[in-house]
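Shown next as structure tokens: one chain only, the form predicted on its own.
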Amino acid sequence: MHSKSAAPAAPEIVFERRGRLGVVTLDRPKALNALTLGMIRELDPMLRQWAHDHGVQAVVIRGAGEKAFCAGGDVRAVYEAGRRGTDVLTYEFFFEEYRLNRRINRFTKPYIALLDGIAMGGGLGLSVHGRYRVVTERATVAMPESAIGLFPDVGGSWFLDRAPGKVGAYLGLTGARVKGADIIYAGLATHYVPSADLPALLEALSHTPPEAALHRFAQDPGPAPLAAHRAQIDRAFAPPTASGIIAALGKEGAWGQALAADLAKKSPTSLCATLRLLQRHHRHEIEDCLKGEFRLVQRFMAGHDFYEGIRAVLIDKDHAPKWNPASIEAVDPAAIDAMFEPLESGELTFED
């Protein structure tokens, strides 16, 4: 009598060759596609393989399915690790994912992101560090961690701080979604592409410099809503606090009202070292971007609130996370400056 063996797992990334293309396709497409550190430990050894392949003139990054590029790593996966105390995934993960977003950073081949519907945190880490990001009118695109009790990692205080005024900080911040012409505005994508396009632009980019082939397929995605309320971002995020930040959106009418509302109801530690985060590494190099970011993560693992706002949005669903502190009135400046101290060991390293 036979047993039947248990069927292989799926790939959760697959790689191909198509002509000068490599091409990389993240394939969890019921769970959004969102990162696991095996597909991290797959890419990365992918990556640097392909950037000595001569045959290998470009890299190609898309998302399985219709609905999303990358909706972000997979924090269920990490808050089940941290809460069981024992395992070193809350450690792992985000060491590696840094190292990925790094490597896709200083690639020195064209490296181009498609960006068809969903692109959130993890998901930027994987496009926004490379050379060429084209959205369709179907993506939107969000740093969102605030409301689970994090902060924009991945390099977010790398891109974000490079956004227009303090875009960055308004994005990064709120946690905002924003689509086409607006992602293109905030720096965070190159080109415009309708979705049914794509599949002629991955032909052309097999044969043809990347260059050239944006440039065939590229439109105007129209005028981005961001640039009208430039001056008031402009305004409203100046302040050098996020209780300073609250007060002026309050004054900025109906708009500001609404985000002085939202902003209320996010993590008070979420938000004060975010805010933190892009005053220390305001125009650094990625690589401390990543460093101090890897620190503030490993803070936050050994912390309250990241753990409270996986439990209230992705476990329980209630969406009512009782925040610790509670206010940001309530929250030590000095208890975040601390959170970028330098960890008593395992700090974030590179290899090339």
Second form
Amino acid sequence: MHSKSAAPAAPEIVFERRGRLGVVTLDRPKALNALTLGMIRELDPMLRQWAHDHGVQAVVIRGAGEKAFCAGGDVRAVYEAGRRGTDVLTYEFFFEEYRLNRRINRFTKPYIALLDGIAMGGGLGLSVHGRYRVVTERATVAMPESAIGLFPDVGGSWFLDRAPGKVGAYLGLTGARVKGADIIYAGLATHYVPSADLPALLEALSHTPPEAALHRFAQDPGPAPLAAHRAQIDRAFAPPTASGIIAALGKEGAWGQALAADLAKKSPTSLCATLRLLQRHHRHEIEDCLKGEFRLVQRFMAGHDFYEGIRAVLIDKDHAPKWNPASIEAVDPAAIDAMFEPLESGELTFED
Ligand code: QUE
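Mind sharing the form predicted together with ligand QUE? What's above is the form predicted on its own.
Expanding to the full complex; the earlier chain stays at the top.
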């Protein structure tokens, strides 16, 4: 039978009103709530409407299921579209995702993300730009794109730049996964609340000013392990080139040598572009950051390493990508700078 089912397709994102709260639930738990273009196309207009709805005092966003807030963008769909040569998705997905990231960044009402599981890449783009980000003991946060031949986008050049010292460069280059206290230390979250208290927090948010509700439930996350490595991070990630950073890590004992070995597995183009991105966008506004990231992502979509990275990590899962260029020394710095040049057409713009 090919007749249409009477039941609508399962929604990927759910919107509810609870008192004066607008609640968003990312609802693809089997895919770790990875963000699809369809979800972006529902969330963006809902936020636009809620921004002007006097009955909505604040917005909460969370992920369905036990494991994830949002593991990232649906890069597998982008990969398949790009490989077929139908580049509308490789264009539209990032264009609309980055516009949504900027809408969240500029949202004038309290926007509260509940990070009770994995939040990576595109998942951070849906949370870090909001006014409040709550992490639990189950939160794991990372910008892991250098492993898939991409770079820390979704405003990464804005929010990693605002982390203390060289912590942003450390997170963006290595893709390090960080937990509770470190997430707050890096500026990526604002409050720590035990997972078991989230239902009560949500209830309080539905009838209490967000600041009061958050203050009532927030606990001390304990010491940040990252703080213990701050001096080493600031020294090792200070050099202006990727090869300089790897050499500096080699002089930071076992900790640094393990990180240098990690970095050697990442896409050389990704590492060089990430470093250049952070340098070029230092202290820039969100629109500038996203516009530059959009130029860069379009160059990555036209290149090699993104397709090889997705193949190695998400398709074949051999975790043995063959990067091209294969080494940092073989990456032409002029070619990296050329990736930031204006697009011939279709630059990222912001309308409202
Ligand atoms: C690096 C990444 C991503 C990744 C793995 C990496 C990423 C991403 C996903 C992902 C995970 C689960 C899914 C999905 C995508 O994995 O950005 O569709 O169901 O989105 O090592 O950057």
